[in-house]
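Take a look at this one chain, the form predicted on its own, written out in structure tokens.
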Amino acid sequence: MDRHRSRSPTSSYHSRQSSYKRGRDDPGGSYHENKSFRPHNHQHHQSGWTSGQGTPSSQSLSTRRELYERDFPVYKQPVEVGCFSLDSERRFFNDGRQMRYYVEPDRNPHFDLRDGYRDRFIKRDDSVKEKLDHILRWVIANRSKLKSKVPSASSSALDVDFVTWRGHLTKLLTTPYETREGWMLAVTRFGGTLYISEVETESARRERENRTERHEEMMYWGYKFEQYTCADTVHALPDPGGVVNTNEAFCTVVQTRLADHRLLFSGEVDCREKDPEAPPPPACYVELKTSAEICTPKQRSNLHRFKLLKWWAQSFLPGVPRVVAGFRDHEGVVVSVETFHISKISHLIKNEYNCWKPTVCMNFCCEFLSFVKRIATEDSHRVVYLFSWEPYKDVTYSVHRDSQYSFLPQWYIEEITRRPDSHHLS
């Protein structure tokens, strides 16, 4: 799940309209509302694909930034098609019961993020790999929303090309600028749809198993900031004296299109606007973050160059319009709060030397999805195409049958292949 927390406040609905317009000079906030869908000269641009002797086993995908510096690809305005909740015991519910409501704090709130770490904290076991299970449960519960419009399609056919977590797509968007952490993504083509699920790398496993106590506590700080700024109901106030339980989650499920790739993905949402005049989801959602306080121009520049990349990617994908960041001191006390509007981030970073570019991020993601479509051709839940990447290298892949990488559960295979009319009405 996307649980790397840091946030900040301020609301404005009048500016959201600008994020739905496309602009060559503002690719950071451009969605397309038009139904016709053609990437701009996409097929004429240089591709990142390379191959040795033209054989599939030698193919790879370059991550060199200059290959992806071209027009911003068509990205349709994301539409929320559903949501689901995970309770304190990580049980799935096909509803919004875990939704929380944003309560704007003072600009200098002095929230103590250490409070409750020792005695009011229930931490999710992050050694348990849930893969796509929660999204798949949502798909089973909402098949009628996704049924293929092709008359001859099999019962397992969904009207999307890809199903995945928003966090996996975020990693793809940031790949051209990532210098430290590699990734592995398992892909299975089943019923004509490509399912993408992350596989933990060895280095990520070592990092998880060897975190310092300080690191563990700082991870808690992000959740604690949410507790200070979120209420359980529209008319309630935050309850910072309660228990922080990181098993609980509210997730949006959105459909969109990147060039000719039809996407269905889910991502955790921190909270939504209380205002009854707020726009419908996902435009009413607010992402919360924490970050070290900024005391020098160099620190501000680093925020723009590194953190804003991940904040932008994470929120732009599902159409979340703003990030509220709580800036904390070394002792974990929030000393200031600032709002970042996703549609304005590309302007914020414009004056940074050799900074990241939204268009590079989106074009690489688009090219990767095309690469996956080209490679992952066998339609079988038993086959996994494992795509791997390490910083400064190309994306490569290997093919595995009946392996430890298989991730589509048997209950999903059986349920999705049943005839829809064999389901009991409830």
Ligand code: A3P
Second form
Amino acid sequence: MDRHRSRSPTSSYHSRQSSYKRGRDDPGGSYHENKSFRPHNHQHHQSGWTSGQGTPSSQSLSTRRELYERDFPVYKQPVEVGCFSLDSERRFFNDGRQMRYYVEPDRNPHFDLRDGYRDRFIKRDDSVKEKLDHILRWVIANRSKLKSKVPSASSSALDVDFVTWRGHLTKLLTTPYETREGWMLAVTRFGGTLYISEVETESARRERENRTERHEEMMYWGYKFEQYTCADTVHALPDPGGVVNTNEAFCTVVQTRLADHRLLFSGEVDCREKDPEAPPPPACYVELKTSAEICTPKQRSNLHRFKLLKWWAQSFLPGVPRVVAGFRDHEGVVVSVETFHISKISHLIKNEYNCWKPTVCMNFCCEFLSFVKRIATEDSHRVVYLFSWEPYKDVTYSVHRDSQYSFLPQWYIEEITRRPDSHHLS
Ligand code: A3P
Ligand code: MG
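Since the structure above is the form predicted on its own, I would like to see how the form predicted in complex with the ligand looks, so please show that one next.
Expanding to the full complex; the earlier chain stays at the top.
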């Protein structure tokens, strides 16, 4: 039975007006040589935890931007610890067989993104919720890389605090600036590690089930752009006459640390540079994006204020250094291509009035992870702490035992708790 202990916000701040000062320096993108951004500073700051009677109460977390305006937290350079592939039928492989190679297009390529939508498109069934399953498969196949060095640690102990998808962390980073879509994140503490898996909100489900035909087609355009710019092997050329199958994916698995949170996460990577002299992953990876053509200064400003936030957050997390954007006209034809270096995005946005700040994103994520550690204390695969957020509200949570929200599969529990010497190496 569900033990439901829903917490409602005690803070009543609902204004979206951001009062942060402009002109502060945000590192927002370049890694320091010593593999971290900045040392911790010891400046006092207001906690994002809702303060009821002057002391931090623990039941909700504010997302107000100004609470997170302080020095950039330590974020270690992400290290790729492995990768995996999903084939055309969404089968898992513990290797990089789906990796693709970036082939630089003309600056004005005239790619027709509508081509093949009707007859050469196999769309992944997005009503199937895979939760963390692929990452968990990767963990089982690579657990020696993650094994706790503490000899007495139980066999289910991984040497990380959090396991999740990069996309879930992207949502956390952009939360202080999000005004439209809320989220729900299920958290289970198991073997000392916190697993975070998204739960589709009712409103996201409604939107998914009621997409317009135009929206469905536009979702295809991003994948079609990938097909125009990616080759399957290092010496091949892209094949725009082929089938676009969105079941296929190449995913990197990275390890890093945000302040005192040790993270292991995976994210889909579009392609890599083909130059054999290119730096090792993730520095050789390239993220591909499409966006509407920019014709006015206002449109450029909107790109900086809204799209670059999402692009930056998604690529900054795994240490992907650049985004190649194809700008398309109303007919879905890519009319220009531009590269955005993640390390330069914070400079690009400096001149925008009332713009997003990388430090706010990272500090909010960091506080959220601390909040999760503090709330999700019972170590059991049967318990889910469900964290929920809606725009203009605080983050709240509820607790569920043996419920529909449980997401760690039985096969994972069994495999990970096996004695290491009885483990079959794959
Ligand atoms: P664009 O990013 O060019 O729009 P990603 O860029 O994250 O690798 O995703 C590849 C493509 O998947 C996107 O290309 C878009 O076509 C589609 N896509 C991903 N997430 C989506 C979302 N939430 N809504 C609509 N389309 C999405
Ligand atoms: Mg992409």
